[in-house]
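Starting off, we have a lone chain in the form predicted alone, written out as structure tokens.
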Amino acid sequence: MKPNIPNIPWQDRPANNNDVIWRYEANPIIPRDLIPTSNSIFNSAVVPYQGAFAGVFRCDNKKREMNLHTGRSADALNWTLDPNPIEWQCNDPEIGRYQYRYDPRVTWLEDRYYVTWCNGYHGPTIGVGYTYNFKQFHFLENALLPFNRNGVLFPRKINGKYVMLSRPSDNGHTPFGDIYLSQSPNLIHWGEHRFVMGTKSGWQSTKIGAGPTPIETPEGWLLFYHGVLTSCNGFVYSFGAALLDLEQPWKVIYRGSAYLLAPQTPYECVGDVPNVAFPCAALYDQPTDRVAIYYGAADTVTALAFTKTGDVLQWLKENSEL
């Protein structure tokens, strides 16, 4: 099924503006307290849903602690969140337990939507679950061993099997990161495990990680991912795009040299964590060629960017270094 969403969120690329991705006006969307009980709502994913939209969220509450909500839409824009964070329905009381959640991502796969996450079961790992109704959630197993992060899904089966990408790290603020790709025949069990691409210069020199779903083109997988450096300040987030091979998705074709979208404005550089612009989610209209991208900023706020996949790969195909 080609995707199409006619009422995607959509702006017009500024007059006197040449960058491939450009920012909602009206950012950030979401603000750090649209609940009463959160500190700051970011690095979130949102999917259409039944005409609408639908999401999980990643809320910070004012013990700090990370969690994942559930959110409603009309318009993709202007956003209802339950107050109350996902009760995962888990048959194995063993990993229904958990430290932490955050940094969803959520795929249309077959039937039903999936969600992947950072699960806290001994340190980061990926959780998997699903839901048919973003009502009922319910908990499979945790994909990987502790310390990965970034588990992000392909919308559909690769040669026969259920692909993700995912970044191993360690226990703490890794300041290390390459891509891997892990298949499965069932999305509980996974190996056959392929190294995808590694950190590189400049704007992607200290480590990377996969954003949003990828998104399926004829030439290849569009892949948009975060990339960090390490400044006198700290770490600093932006984020680029390459493009995967569609049957042998760890084959990369291209790579941008550059970022496309890095923190410049003061929701992006002033927060929690300064200096994050970090993407997690993607809508794709094929027939309009538009792309929306949800992403967090400075870890406090959600800010929305477009672009459209016909400039993206041709800016891929003109700056690409492998």
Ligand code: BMA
Second form
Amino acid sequence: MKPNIPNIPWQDRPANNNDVIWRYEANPIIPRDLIPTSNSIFNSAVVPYQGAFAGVFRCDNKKREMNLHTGRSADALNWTLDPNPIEWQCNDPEIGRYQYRYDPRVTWLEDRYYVTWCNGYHGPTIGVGYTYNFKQFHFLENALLPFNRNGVLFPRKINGKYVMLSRPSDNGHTPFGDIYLSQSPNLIHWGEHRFVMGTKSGWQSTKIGAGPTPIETPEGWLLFYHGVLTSCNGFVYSFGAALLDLEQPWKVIYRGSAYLLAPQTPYECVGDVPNVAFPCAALYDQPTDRVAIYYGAADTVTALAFTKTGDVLQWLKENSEL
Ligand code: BMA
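Following the display of the form predicted alone, present the structure of the form predicted in complex with the named molecule.
Let's see the whole complex now, leading with the same chain.
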């Protein structure tokens, strides 16, 4: 992702608010019915594009099929989505067939926008594709074997290799899950797998998964990630932060002990899946240090929250438990 976004959406932290991450006051920014066929629009990824913004959105339709749609916005707040799902161009019909697609991430890497998502291929795995223009999309390959979710690319090669975080899982509503890292010379063949971090107590005790594309800071890669707690009423999805080593990103430098945002507003607590805050994208403007985090709320709508990397780093230093 390009680090200079002078038109990044932004709202200052409210005067009476001491949270490290604070919500946009007009949340949710994308309603569930923005396109005629949608049951819900959530867990979606946006990037700066040609002075404005573009993105890939998870739209579950009224048949409750899960698919990806592209969208455009002048201000990253008001979005126009293509009512038709993305048609992926794929050289190999064996893997190109549609089963389901969800939870996209979009990463500017070298010369194009790469998209990773949870791709149905005999169970969930990590699809990798790319676009230059948010009009034509090419499906490259499934990066990893099923079952896996939450595939997130780093925005540049590290030590000459492409790097991806992922979360091996099972075929259902997985009751476990740690974050791993895989490396590749070509974005097709992945190996040299490394353990990054596992579950801990409380808000991140059941499973964790990488969220937006990691943000490069002088001190390390800033990773927002979701953590899941199993309550007597089901899963609760919150998100927090960690800092990963710049050269060996499987090494965790800091890991916040508390969540930074948990489902507490009506649109996060009430919806198709209650109590979910699930981040998939973060815009970052380096000159102002502003970060705008896009997250799905209650598997129903898309919401926005703000922070600054300096504030998160300071908080991580004071609240880290490895
Ligand atoms: C996960 C994924 C996410 C979803 C979450 C809560 O397993 O399916 O897309 O937001 O569950 O339902």
